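Here we start with a single chain on its own, the form predicted alone, put down as structure tokens.
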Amino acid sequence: MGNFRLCPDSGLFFDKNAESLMKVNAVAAAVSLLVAGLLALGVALTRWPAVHLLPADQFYMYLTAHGVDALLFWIIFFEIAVLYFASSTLLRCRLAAPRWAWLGFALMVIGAITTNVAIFQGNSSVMMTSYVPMQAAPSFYLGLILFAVGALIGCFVFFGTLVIAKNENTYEGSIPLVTFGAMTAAIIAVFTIASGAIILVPTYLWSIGYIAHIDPSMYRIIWWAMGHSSQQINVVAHVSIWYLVGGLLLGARPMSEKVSRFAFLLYILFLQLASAHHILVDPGISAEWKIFNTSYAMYLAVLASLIHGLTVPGSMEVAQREKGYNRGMFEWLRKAPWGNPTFSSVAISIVIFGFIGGITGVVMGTEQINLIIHNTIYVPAHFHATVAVGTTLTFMGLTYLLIPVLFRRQMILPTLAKWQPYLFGAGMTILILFMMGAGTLGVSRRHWDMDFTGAALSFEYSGMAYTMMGIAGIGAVLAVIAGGAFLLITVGSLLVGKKLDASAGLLQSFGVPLAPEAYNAEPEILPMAAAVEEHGSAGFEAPGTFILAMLLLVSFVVYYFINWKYLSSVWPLS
């Protein structure tokens, strides 16, 4: 009996055990998704002072419990599973140590019922940053060792895979790009859990009584070296898809596969020092300390975005206009594939990643201008453009893809499917772009009530900011019905799509392998992909990506000037 199944649609051998695995870990992501989107529409209907939906403990409890959903387990899953795709599925080689991922998996099952069972109880309403002195249960840290401790050994099994196929000459040559990516994404992937490790175990052994202190300030100097690194591996996973998508759909070939790897390798090595924005109002680092990581070493970072912000159309753009869409600046973007769910995710994806999350990213990173928005709303704003539409999207997008491939079912709603991508970045969109005036005005980053109604020590915010929170909680409605459109589509295609395989039972596509003369395929060598060096020598190949790109630069530079303007008027030097 063999054991890889080669899919007539798409071209690509799939291991038995890695295929199983990938179903698993995309349908826990899926679950993780749909808790935290039902937790979204509680905290935003409640950040929408006409609303007011939950009261302040319900509403601290959800917005604990959707931050982990969201930026953990839903994301994470998920990128587990890309790790096995880029490792055995890109490379055509058997899956390493298939025992030890299953085991990966059910620590991080066990981890995530384990975390939210705790928030549920009501006694760890702590948020996703959960600072000290805050103390939470101890089964909610406890919770997310185990899923960290499950999610190191999904990275150990992707390394163990490479170190096979290399062994095992299962490929010529360098590994693909989109393998690179994802490597660099599980390098940092291991630096953002021993980062856990280091500071979510002394915390656990002082919830439980065994350690009597924690200071704070270090907590959250550790805590960030963790919590900001977990998103730079949503980077790095996105990006990685982002070219996949592109060579899968378009025929796009990277306009430079060493510039791109060494875009990765700055993200690598930089990313990680980029974090100290979070702790830029923080006593007792010093300020050279702070200067250092969030201009310096950022920028190098922000470099390697700005590569794969270039690269990535560019390379979309040079494959259109081969296929003869040459006329104007534009035609191979208008000419592109925008009725294709998973080409429209990612292309919405760039264009909010870029010219909103990347931009208030950099804002942010300097400390003066950090004093006037540290702790509002508009710190959300930026992650939910990076994290909730710049990887959300992404691997809504990649999902549409795999649905047909992986699972072997046809696609349900497809007219939904179209449009789904743009509903869930328009609405996306008015959420992020109003919470960010609103915390241009000061509105707080966490407080349940606008109106301080009660406290001792009130205050009234202008008229415009209850106006700007109301139209994002519009936006935040109008993305959770898109997310929930998403879950009908992909859920109801694996319950109820078409079979494209007679053995594609419920069953498998929940883990199940397909029936076993449906793993009778033996992988070729993966030949050596066409190396593209000299893209330009023929003349100007991607014009109109070069004008998005300085459209970006310009947008960023106005951007920049009018909050050193607002910073101006807010702190008066003569």
Given for the second form:
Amino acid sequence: MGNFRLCPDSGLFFDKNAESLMKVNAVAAAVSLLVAGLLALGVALTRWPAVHLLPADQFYMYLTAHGVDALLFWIIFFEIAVLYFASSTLLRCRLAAPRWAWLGFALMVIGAITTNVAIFQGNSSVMMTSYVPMQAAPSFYLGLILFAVGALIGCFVFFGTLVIAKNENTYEGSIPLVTFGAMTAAIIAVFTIASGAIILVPTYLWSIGYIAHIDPSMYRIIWWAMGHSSQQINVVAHVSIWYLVGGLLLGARPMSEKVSRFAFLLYILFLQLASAHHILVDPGISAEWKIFNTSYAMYLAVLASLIHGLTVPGSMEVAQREKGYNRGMFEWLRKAPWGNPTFSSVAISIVIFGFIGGITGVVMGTEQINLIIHNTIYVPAHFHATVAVGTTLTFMGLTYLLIPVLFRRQMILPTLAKWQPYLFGAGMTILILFMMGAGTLGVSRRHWDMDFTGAALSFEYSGMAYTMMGIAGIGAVLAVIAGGAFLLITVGSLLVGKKLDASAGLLQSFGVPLAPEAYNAEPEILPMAAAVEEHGSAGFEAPGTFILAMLLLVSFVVYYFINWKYLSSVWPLS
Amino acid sequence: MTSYLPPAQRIWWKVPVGRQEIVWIAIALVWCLIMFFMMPYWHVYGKQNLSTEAYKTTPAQFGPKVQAMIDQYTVRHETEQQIPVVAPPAGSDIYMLGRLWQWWPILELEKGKTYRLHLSSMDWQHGFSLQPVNINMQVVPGYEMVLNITPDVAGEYGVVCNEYCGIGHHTMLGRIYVKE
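Complement to the form predicted alone: the form predicted together with its partner chain:
The next block holds the full complex; its first chain is the one shown before.
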């Protein structure tokens, strides 16, 4: 063989091809995050009314690029690395079709650059959504299509690796839960990318004049089958990583394999209906269609998230209690490794994703309540809770773990790393809460000037709306600083961190394999987890988590009905 | 037994589920069903529901309908641009069009009366955002949306465009007056 390297610290086996591909995808992700973060600063400092930094044309250009770089490129590059990790590394299996994987990566890089160039040339400030009939340069759409094709190849390399692992019997029994989660993400990704192709290919042909007309209403429905579903890939990916980190750091095992996998299955079946969330106040869509789709049938995907909300922290609680942190309801939580940035990232991510991201998402996705929220700045507040804290912070936490394990470098600036997740979480939470407040007061998203300078008529938002937008700006600046700290630590570690393998040089940080003698391992078949004596299954194994879950539910119920109350106070409509 | 290893039992789907998960799934499912049925409930008992009445249209069809209303019911003009202020009779069909970068015309309505409001766009997508009531609707070119509105508080309202529509997006501001 001679293709595997055993990481002496983690006991993980890395396939040579998979290792290089994970590294280059992670580095491309970090570059995208850097660009996205710098653009975020420009956007935030413009929406902070007292600063109002950029002129309108640059603001819309930055905002378009920020959306594309943060939501698509940063996250999907990282997700491809996660897919290769969850298949090749976790299953101790060689990566399927490495040449195809490199082709996919190349297409993604070319696509990302093409779209960014199109945006910064200035004629494609159409926002990430690029709603027709507003038109971008053809290369804007072409770049997205190339990127999507590359990502699709990555998904099929993942599926191929699962098949090889099965055929070559690299593991006993069934695939691990984390891999099952990654498979869920990849299945949703295929649906997502297919939807993207259905709408972006004709839109590209329209932009070069080959097709005369794209119906804007149809565009919205199909575009969001990609746009929203791609965010569901993120949910599934970061939930899988929550399970992974629980297992790696705390030795947590799933409370029930059946329940957790069933919850992932619910995602596959129902998450894609969420395109409807964006269509709730569109003309001419029937109420039945909206109700069925916006609720993922009957909130069955929400049910899945509520299940993970219990079982992810619950499995951590059980593991901690087995270690003896058994006093009271919450000793297990107090004694968790809060100084470990991987753990704190995941913990903050779980809380903010659940309490803010999840609840706001369901509330604003309620058919009628959407009337008082659609296109206000409450919407970006919601998806910063889900994607910027839920997904991005989880990915940051995993990166801290991967620096020594995958890149064989010791992390620099450990004290800064210890504080980074808290700073990022705090900045984002401030941003999110105050954007929610401003959105409730009617402040629009994607809007350069809440003073309406130059308009024939006038309208004044309340003073409170201005205050909230200012505080949100402060939160955004904190989050950008914390994002900068993350990149400083990670990129710094790759460049100057102490080498944990003698051959882990500069080139090795960017995808070149280590010295040939590093790949001397022949992995044994991946064993099934050791069976442990089930205890307390008659009672409540994780009572502390149950209390927290009930707290989430109570917050959810209260906030949900507050919004109905608020809706009932606006002009009657029918 | 951890999350990143194969399950401890080969036949993991036959391992019984603990009571804690079952209780939680039951509670969560009940809550999901309550949320689901709130939406049809509000269609029957609530007063804020979006109409699903809509028609395919074109700028060439919609524009003249707006102009006919303006010709018939204009009561005065406002601002240097001489934007017409239109006061159509209660209960009638009223029109507002979105275009780069205007909501046209200004409407003057009576409190407590119901109107059939027709919305469409002459060019790109726009967002009808009535402030400070905070009612928001997507306005899509090629589609004419008809909704029954009943302004219940008198005052002066802004119509912000909250769908990005190009460089002048922030100047796209309309107005609705509601008289006692």
